[in-house]
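Single chain ahead, written as structure tokens, the form predicted on its own.
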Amino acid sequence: MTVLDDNLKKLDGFLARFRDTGIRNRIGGQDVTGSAGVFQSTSPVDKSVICDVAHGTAEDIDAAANAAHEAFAAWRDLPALQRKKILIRIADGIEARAEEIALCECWDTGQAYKFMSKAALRGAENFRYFADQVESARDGQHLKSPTLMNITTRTPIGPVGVITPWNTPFMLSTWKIAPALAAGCTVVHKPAEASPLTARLLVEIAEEAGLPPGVLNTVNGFGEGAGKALCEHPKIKAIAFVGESRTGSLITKQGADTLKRNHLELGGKNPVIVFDDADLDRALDAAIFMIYSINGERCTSSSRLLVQDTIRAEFEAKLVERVNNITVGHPLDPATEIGPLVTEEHFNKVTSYFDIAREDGARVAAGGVTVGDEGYFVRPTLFTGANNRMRIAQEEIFGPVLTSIPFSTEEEALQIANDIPYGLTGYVWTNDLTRALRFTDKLEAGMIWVNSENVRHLPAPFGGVKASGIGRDGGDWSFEFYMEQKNIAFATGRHRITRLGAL
């Protein structure tokens, strides 16, 4: 037996349940039927059909909104080393199963299991990051003036919502939930439509590590119904969103009744800028593996190649023939570099660029072209002979798709790099140490990585600048998302009261 062979068997045990129940929704601490019935999830891989979900709307929201406001008072007051010692134990639960969520997180969503494997690890990594983080969360500062000791707290802000995309669902999922969950917030989690099975998963499992009923519920359904009235809902405090541009609009309007506070890590059409100085090996390893890992389907993804002339054929000749060897096929095989793109929506958005390039003056260097007829398979691509006003230079693709695109001077490669309506990341390889220090600088991204790939730490601030969204995750940055500050001034003395009225 293979171990595609023996991981499809695997993920049929795991699949059995959902087959005879479907997904439902989760609301305080009770599986629940979706209002308006149920709709189907199908995988990329063949487009069979996984399950019946549960289809909730506005009806679901409200209930979910209200099992969090009522649970939000004892979980709020919970002591931070029992609300600490839940979150690991979460962490312990998505440790046991992380082989079932990383099969079913593939079988959903197309991702290759050799990405997908390490996915649910680090969302376990992100539940002990902030369960260590609980006792401190409410710490404040000690502000002394010449007539008052001011002290600062933070409290949890209430109930929140949580709008999670399809990519790595169970792993972005965690990174908003966890910091929710440590700071004593309430969540109601609208998982994307086109990938529930892992956030049905995680809310067993939090439950599962005794997670009060309430604590963390689940909702499933489409944008313009249960996204819509989570957004509006006026128990709901915040909402925390990863998705892209054009949506983080639409959540901002709807929040404005009710004076939502907004976290948005939306889109990007971030650039990889190599100079010719540059370790050109690691460079071209780093640009590969920013484009085409996790099907080029991530925000942070380096979808620009900006190359400076001097080094362009060569770079792009040693880029062609990768390229060509990448794998692509079942995601459950772990030889797998590229599985399937995720819905069939997607999947005729991504090739719908191929013939854009091709008009608009752009060659075709590597891939455009569609694989088999069962799923929704793409080569990866490369384009090049590109300018930085063409639409495959200006629009987020979200797949395996790179456009090159040359550069002479420093000066033109940062004009080329920020002229872009997103800001979310970039990589720039150069061995000049003054110039990465002025080109950092100058860089209109809200992160940036020099002669690296986007390797995660989890205490940075991780967010983007102009339409790549607003606010921070990371570190004490998710905190003062999920917490307003208070401060209290006490007074040091008897110092002179202005007297109104006094004769």
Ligand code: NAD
The other form holds:
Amino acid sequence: MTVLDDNLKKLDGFLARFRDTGIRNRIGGQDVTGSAGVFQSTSPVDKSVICDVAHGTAEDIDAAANAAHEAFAAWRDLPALQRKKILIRIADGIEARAEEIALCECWDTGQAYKFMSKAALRGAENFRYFADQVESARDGQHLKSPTLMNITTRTPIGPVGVITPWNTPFMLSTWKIAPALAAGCTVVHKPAEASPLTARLLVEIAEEAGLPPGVLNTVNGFGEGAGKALCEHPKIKAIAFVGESRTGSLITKQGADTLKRNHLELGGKNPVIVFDDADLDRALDAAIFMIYSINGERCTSSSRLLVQDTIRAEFEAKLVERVNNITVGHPLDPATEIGPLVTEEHFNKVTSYFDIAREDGARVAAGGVTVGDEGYFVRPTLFTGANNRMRIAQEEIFGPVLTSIPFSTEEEALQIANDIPYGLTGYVWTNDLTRALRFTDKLEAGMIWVNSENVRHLPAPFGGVKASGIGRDGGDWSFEFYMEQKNIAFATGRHRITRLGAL
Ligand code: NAD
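To complete the pair, please output the form predicted in complex with the named molecule; the form predicted on its own was given just before.
Now the full complex is given, and it begins with the chain already shown.
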């Protein structure tokens, strides 16, 4: 039996229960059917139906928000050590079911097992990291004035909504939910309609780990129904959102009447800038990894290659050779590097850029074709001969598609890099330290890596500028979002109080 056969057999076992009962919403520790019935989740591997999923609407969101509201005070007031222990047990539970999470995630999203096996473990790491912060999250400062001792403290903001996309749904959900729980907030989670499986596993694992009912609630449904209702609900105090930039502005509008606090992690069209003095072999490896791993469906992907004209021809030739060598295949086969794209709609979007590139006058140097017709497979694609005004250079394609744009000087590279609505990440390859300092100082991005691919460090801030988002995650930045800052001022003596109306 091959590893693929073995994985398929295991997956079949994991999915059997979903085929029987479907995925229900989880509200207040109870399984609840969707008020609008069900919708079906399909696999991008072969377009087959995975299971029915509860179709939640405003009614279900109201029930979940009320459950989160009722559970809030007890969770907030639970001694920190006890909350910490529960979060650690959730991390243990994720690790114990990492294989189930990874296989379900691959089947639901089309992501390759090669990357998703680590995504489940990254989810556990998120819980462990924020568990370690639980005891200090509420700590503050003392700020002495001539007459007062100001003492600051932080309190959890209340029940929060978490709305997540489909690209690496499990990891991204834990990235939001772990700090919210560590802060003492309760959560209503609305997973992406295209990838509901692992959100269900997460709430099960959390409850089995001792998370009280109602502290984490999961409502499935669509953005314009359940998602919108979550943003509008008066008992939900903040929305942590990950998704497209245009959805981010809808989230802001929808939350206006209830003065919602929003954290928006949005799209990107991130440049990898390769100067001719760089370690070109490492730059090549990193550029390939950052656009073709995770199906190119990653917000931080390096989807624009800015390559100095002195090395362009040689660099692109090596790139073509490597891209043509990438293995597209079944996501459960550990040898697969690129699996199918998540949905038919997304497949149509990504493949439409093959013609757009040609119409704009760029060259399809690799890929640009679909693979078979069983699922939503495409060959990894490279566009060359592009300029920064083309749609393939300006729009987030969100697939395994790289656009190569030449530059001649550092000034031109900077101008091209910044001439874009987005500003999530940037990757700079040069061995000139002074140039790296000068360039990164001017590059418009929330996160920049110099001579490196994207390697996350959980205490470091994560987030974008411009249309790529508002707010930061990671370390204490997460708590700034999920908590309110309170200042309490104590008089240190009998300072003079201005006496109005006194004789
Ligand atoms: P999307 O914006 O279409 O959907 C994301 C989530 O929002 C889904 O759960 C969806 O149901 C919900 N939603 C849609 N409309 C809504 C509305 N009106 N109100 C409330 N919720 C609504 O994004 P997607 O296609 O699922 O994901 C891909 C996008 O996510 C890409 O743009 C990618 O760059 C971005 N992303 C960003 C980051 C980051 O950290 N910056 C990480 C991963 C993905």
